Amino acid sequence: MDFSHAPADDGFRHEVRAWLAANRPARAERIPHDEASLAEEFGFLRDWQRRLHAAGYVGLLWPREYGGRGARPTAQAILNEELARARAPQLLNRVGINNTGPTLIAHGTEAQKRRYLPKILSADEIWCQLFSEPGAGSDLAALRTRAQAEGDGFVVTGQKVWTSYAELSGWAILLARTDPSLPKHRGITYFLLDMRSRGITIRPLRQATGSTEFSEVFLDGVRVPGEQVVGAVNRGWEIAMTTLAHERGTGFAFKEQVLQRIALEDAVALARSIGRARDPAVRQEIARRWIDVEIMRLMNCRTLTRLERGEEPGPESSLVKLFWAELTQRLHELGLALEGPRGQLAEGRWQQTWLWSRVASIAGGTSEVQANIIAQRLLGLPR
């Protein structure tokens, strides 16, 4: 790993820090607790992404011809660090920026890149991800949604689930089976789906937090034009691996680690405020979490080094995802435990973030799936 920084990197950090000091929203990002607060948060985050985009801070790594800055991965890592340190809100269009964009840059046609990429960065078009199904979450290749060739396009029928911002998104990346006679990892095609198409029904799923950020999506004879296929028909699985590698690897680089450090600092502040900072058991638990956060930082340095060499994230991104999920849950369990009996109340910072942290071991691939990928693809163990 290369830990060095060029003078230009330090200059960029100062530039970002100064811009955030002058432009960061007065309030922090909030976890929605009902439909009204979800819609309000959606509008708030969309406005924030547009402000960042106008300043040139969205899509740093993307080629200039598609609205990016063609920057080095280190610049993106610095930006993520500074956004987290400033406790600035996240970008709304995370699926578009982290998943759709890199996939189209790697596999899309020139027409697809020019049509979709700039509007992802500006938040003019918000994206969701239609991969998981009720019977194909952990085993995504078992998906049953069908796409039947018809004329110059396809007709899609099936069901997807756990789709973030489905009812508020204009577009989706979609996996559907186009040839059921092939082995399950073949015969899958990768589509770009207009969420305003006829035949789409969205049903929100209420979470333990009270929010309906996730939804199930029903596709009943939805027509998708042929020009919205990414890559070759029946070769969507390989393209989906690009999407998931970016979701689990570059999507976590640095910002999540800094957010975890902030959570740890908040837990330390809570321990001091309630007089438990000198409790040996509490100090030992805080020390464990500090070590974990440092490990996360080093794992992200390895990801950054790989990207700086021009390499795509590979199966090692599952290590990052698995460790991030477990650490996120442990940190919020620590905060909730420090609150003692008050932690049993329904409202509060630690109560909401603890409930949200439970999704960490499911979203982006369950922890069990990540462990299997690590075992088979990194350690060479048998299936």
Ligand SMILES: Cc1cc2nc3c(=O)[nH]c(=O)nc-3n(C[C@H](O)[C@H](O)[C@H](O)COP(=O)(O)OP(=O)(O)OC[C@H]3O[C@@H](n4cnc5c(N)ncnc54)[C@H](O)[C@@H]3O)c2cc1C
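Keep in mind the model is a prediction, meaning the values are calculated, not measured. Throughout, rigid core stands for the largest set of C-alpha atoms superposing within 1.5 Å between the two forms. Residue numbers count along the first chain shown, from 1. Compared with the form predicted in complex with the ligand:
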The other form holds:
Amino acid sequence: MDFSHAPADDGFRHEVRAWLAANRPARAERIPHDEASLAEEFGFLRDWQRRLHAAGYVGLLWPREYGGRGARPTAQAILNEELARARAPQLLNRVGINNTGPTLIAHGTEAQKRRYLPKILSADEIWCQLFSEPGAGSDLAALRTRAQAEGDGFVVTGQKVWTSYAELSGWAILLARTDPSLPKHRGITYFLLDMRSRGITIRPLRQATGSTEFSEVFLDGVRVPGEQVVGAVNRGWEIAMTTLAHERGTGFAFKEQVLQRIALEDAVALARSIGRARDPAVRQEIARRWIDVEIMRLMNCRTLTRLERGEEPGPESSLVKLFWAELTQRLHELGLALEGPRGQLAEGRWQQTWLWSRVASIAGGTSEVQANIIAQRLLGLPR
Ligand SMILES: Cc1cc2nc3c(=O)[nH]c(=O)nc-3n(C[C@H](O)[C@H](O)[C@H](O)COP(=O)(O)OP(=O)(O)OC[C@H]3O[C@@H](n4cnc5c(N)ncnc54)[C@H](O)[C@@H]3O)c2cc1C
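Swap state to the form predicted in complex with the ligand from the form predicted on its own:
Full assembly next; the chain just shown is listed first.
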């Protein structure tokens, strides 16, 4: 692991910190609790991404010719840390930036890269991900949505589910089966879908937080032109693997570790304000979580060292995802537990973030699936 910092990195950190001090929005990001607050949050986050983009802080690692800065992973890690430390809102176009962009950079045609990448960074086109289906989540290759070749394109019919921001997105990455006669990991094709196409019906799903951030999406004879296929027909599974490898993205690691530290600091402040900071059980719990946050930081340093050497994150990323998910949930449980019986009645910071923290062990691959990967690929245990 390499902990050293180049002077240029410190310079970049100061530049970002100064910019954030002058430009950070006055209000914090909010967890939406209904349709109106979801739409308001969408507009607020789009404005914020546009300001960051204008300052050159979106797509740091992307090639310059598509609007990026061609920077090193350390610069992205520094930016993430500073954004989190300033409690700045997150980027709106996360699917576009973390999933669509890296996939097109690796597998897209030159025309696709020029057409789609710059508008992802500028938040002019917001993306969603049409992968999961009612019978295909952890076992994604079981997907049944069909795409039949017709003329110079395809006609897609099927159902997707849990599509975040479906209603508010202009474009989607879509997996559909083009040859059902092939084994399940083959015969899948990767498409770019215009969400304004005819034949798309979106039915929002209400979450425990009250928000309708994700939806069911029904595709009924939707036409997709041939130039919107990514890579070769029937070879979409390999391309989907690139998307999933980037899903938690370069924006994830260092930002999340700082956010966890902030949650812990907030819990400590709460313990003090209600006179529970001297309770031995509370002190033990806080000390354990402080050690966990530090372990998370060291895991991030190991990932960054690999990325700086030009290596892929590898199966160790499952270790980080599993540890992050459990720690996130424990930190929010700590806040709620400190509030005691009042925590069950109040509707404040901890109630909302506790509900939201349940997502951590499901989205981006469940904790059980991460444990399987760790067992088989890191520990060499049998299936
Ligand atoms: C907030 C949120 C946003 C999401 N956004 C999107 C999105 O934008 N686009 C999209 O395509 N999807 C999205 N998803 C879907 C997400 O990818 C799936 O929920 C996830 O992959 C799990 O699939 P599933 O829900 O079908 O559960 P299942 O796969 O049915 O799993 C059910 C349970 O069985 C366990 N299980 C399954 N297989 C195994 C196994 N082999 N060994 C041990 N245990 C197993 C799981 O761990 C889980 O506990 C989102 C999910 C959430 C929660």
